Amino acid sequence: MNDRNPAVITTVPAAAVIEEIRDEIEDVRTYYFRFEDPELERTFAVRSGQFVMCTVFGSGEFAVSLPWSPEADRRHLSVRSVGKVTGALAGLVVGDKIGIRGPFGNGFPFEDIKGKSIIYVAGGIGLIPLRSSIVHVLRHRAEFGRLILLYGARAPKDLMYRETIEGWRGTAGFETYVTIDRPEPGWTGETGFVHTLIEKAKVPVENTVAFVCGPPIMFNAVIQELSGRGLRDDCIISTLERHMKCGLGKCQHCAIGRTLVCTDGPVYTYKQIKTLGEQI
């Protein structure tokens, strides 16, 4: 699936240098970093969907979804500062240390789905974790069929990677549709909730499987949408968010019944999700 070996785990954080800050919405900022061990530099590895737990250091430590894709894309973590650590890393400037644990989880089942269409839907940050998924399978494009991004957030100024996705526009064989919840001036492009796209897009449902990332509202409408469309429980992919604190299926804060987020997961589908007896 991957150019490297995804086998190595740091399981003490990393010291790791950040390069590069970016503000991308409001309290979202993207850090790019490279780790201080040479060797550590070039053999880190990860697989789309995976996570990583973020150390600020004094502060305290925080899991992260994997915005950056496997292959040549650079390191770096989209945060959105809610709390005392993200808070904390949103104090830090360019040539600070953070930490880094991980990979960990399961990561995307590219394997399972080549020669299949796949539809994106993301809401608001949801489109971070798909973020690394995207980049995959462009970077694999002749292995999969078409390729479509339904993408929603309350306003412009909400929506993530903006340039990012200004360049998979033009990507050819790359499908994008945008969408913000309310009309607002000087915005030309399409209003009303993400899962109004589907039908816009034409979304197919034969040999086709579905990545959604994004709130609860959104996530709720959107299956209902794709499940009244014929798509099949198994066929829909999504990651859970639970309040992981080691990473390796020891601490068990992150259990879900007899599933654990951070070793099980956090990739799962639909038909898994409804076996856990919780709401997303």
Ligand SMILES: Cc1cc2nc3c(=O)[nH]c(=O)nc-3n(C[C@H](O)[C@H](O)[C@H](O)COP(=O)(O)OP(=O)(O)OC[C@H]3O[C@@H](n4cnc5c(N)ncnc54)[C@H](O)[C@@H]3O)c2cc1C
Given for the second form:
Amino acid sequence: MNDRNPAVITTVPAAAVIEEIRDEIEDVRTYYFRFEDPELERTFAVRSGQFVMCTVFGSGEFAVSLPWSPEADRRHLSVRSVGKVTGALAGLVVGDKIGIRGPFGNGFPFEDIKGKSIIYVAGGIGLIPLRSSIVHVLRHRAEFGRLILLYGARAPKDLMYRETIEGWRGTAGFETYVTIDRPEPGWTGETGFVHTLIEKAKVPVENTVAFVCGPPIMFNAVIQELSGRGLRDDCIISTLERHMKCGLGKCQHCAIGRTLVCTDGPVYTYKQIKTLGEQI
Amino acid sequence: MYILPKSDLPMLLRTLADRYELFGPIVDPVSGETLFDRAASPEDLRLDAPIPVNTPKFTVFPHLERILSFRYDRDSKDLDIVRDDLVRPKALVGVRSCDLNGLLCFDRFFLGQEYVDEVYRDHRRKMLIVTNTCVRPFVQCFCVCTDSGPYAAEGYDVNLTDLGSAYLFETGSEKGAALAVELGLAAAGPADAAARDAAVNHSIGLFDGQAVENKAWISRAVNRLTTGFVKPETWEYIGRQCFECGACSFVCPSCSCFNIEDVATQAGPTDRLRTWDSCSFEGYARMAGEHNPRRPVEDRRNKRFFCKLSYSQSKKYLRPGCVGCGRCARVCPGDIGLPNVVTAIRRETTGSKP
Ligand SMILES: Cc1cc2nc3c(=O)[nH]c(=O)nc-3n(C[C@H](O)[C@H](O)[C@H](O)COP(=O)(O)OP(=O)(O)OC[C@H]3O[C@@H](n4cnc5c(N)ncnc54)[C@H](O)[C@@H]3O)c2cc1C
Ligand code: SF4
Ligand code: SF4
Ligand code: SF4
Ligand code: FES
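Same protein, different form: I have the form predicted on its own, so give me the form predicted in complex with the named molecule.
Following is the full complex, with the preceding chain placed first.
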């Protein structure tokens, strides 16, 4: 039916059990889960950059990125509690069940970027969708050129996946830069907005792609900086967010320009984004 | 091709009513309006009534529909996800070709593309459609301009054409053919086919007098929209006219947007409901954090006309999403039904005054 995903859970969510919950930063928790059906647990295959719809029984459903890497990584979701459904999720405990539909969306175009250098630029919880891709790329380190992560958050307490990032810092061939907006007592790392790291890291533009994910204001500053250095619009890759209901390309809530984020996206190149004719 | 004497119409309707829920045009005794609705009895259906004010799309896409329900006990962790089969077989009788084309747009959209909409598919599979050729257009109609009438070309099980004392009974599927045999209808001859062609041509001729020039402009409006040539001022004008009431979407046979909400019931389970929605509503694209990427009303209004005349249908299926029923023009309080929008686009290029 769908050549990108051999098995997609479309209408009826599959039951999954929460196995562990970790506090990440204020209001953001990571939920490790396993499908109740062992067969599904064994076969549920995703691509990095895709998303699922997560049901909190009794409250509703929301779209959420897949931070885990397609290969041998524990299944988990990292969710910021902002409203009705994500708020209800925050009230669940280990052993509770959630529902999962998916995986949906196009995913990152890894086939097209082999041999290139990759710059990851993330702001705040924008690191969630990029995490999967970073883990994937590090597993296939030899297939890429320079690998650089530029990550920024408002304050140290807003940095996602701190342990994971510490692990990445020690990984040979992976250049990691982390910044916070303003100096703060006890913080010895970089300060300033994340786009200022582009200069510090001396990011290449030749044979390079950038994955950019974060709030619109950060996105615009980063794009300006990267484009100013000559990085082509089709080499800048991002994921867009839209209000989603069905995930299947039917409800139309996620329409942007002539595309639907749930089926044509959520991964777009900046070149495509420019032609959508809508705010991001 | 068969002949159904008009005196045998009740027999057809009763046969259908025995095995399907029967839907068709019904004249409301209080308002005098024609509604497409469930018939309490086959005699209520009126094939000679004017075009119904509502579209038959609710038979495949109900205004409000339970698509799932959940029972989850937080204490015991017992979970039950129920997908009830609430879909009953329906026969739609007296569907006009514009509305049939609306359903065909739905088929392409809900059954085609990357994923199949399973709920829609269930409705559609258990359905029988009897169309009714429009031998006389109504004032609001412009189906000839959108290539969707007045005679249904495909997609029906049975098509009826009023030839005076009898209907020409054409079958478009195995279900329709079986029905003709079961009813013991007499075969029609070449003279009957010629009478149908004459009736259809006469009907098309009547459009000349009423489908005024702007309606013929649809293909050029499609062209200008698709190539991005509609001026921002035109969109702003259209946006200013819009009351954001959603009526246009709700009466439109090809509007399919929906919302999904999980609602807890008194009895305990949570129902997952899907309801009609419209791109004209301000909250339609609003995301968490109050970020609304499509805030100005003109952005939402042009979404409608891009949807109808450019990308959603035209680009993918090479036909407009508008099927020329004129209902949006009838209900729009802001006077920006589709024909008027086409007129606005025409005026901006020809410089003509209202
Ligand atoms: C493809 C995709 C991937 C996503 N991935 C993730 C992910 O990995 N992790 C994640 O956490 N989210 C992710 N989201 C966003 C997530 O889907 C929304 O946060 C979620 O739908 C909110 O649902 P809700 O019912 O809890 O909020 P709702 O109740 O629908 O609305 C939230 C309401 O709370 C208020 N509110 C919301 N956000 C804020 C805020 N930041 N500050 C103040 N008030 C606020 C507003 O009044 C808003 O209307 C993703 C979205 C998409 C489309
Ligand atoms: S856009 Fe208007 S005229 Fe066209 S099909 Fe919809 S309701 Fe009918
Ligand atoms: S986007 Fe608007 S015009 Fe298109 S189907 Fe939905 S409500 Fe109708
Ligand atoms: S019917 Fe008219 S006023 Fe109402 S939403 Fe549609 S275009 Fe706007
Ligand atoms: S979420 Fe329904 S169309 Fe994209």
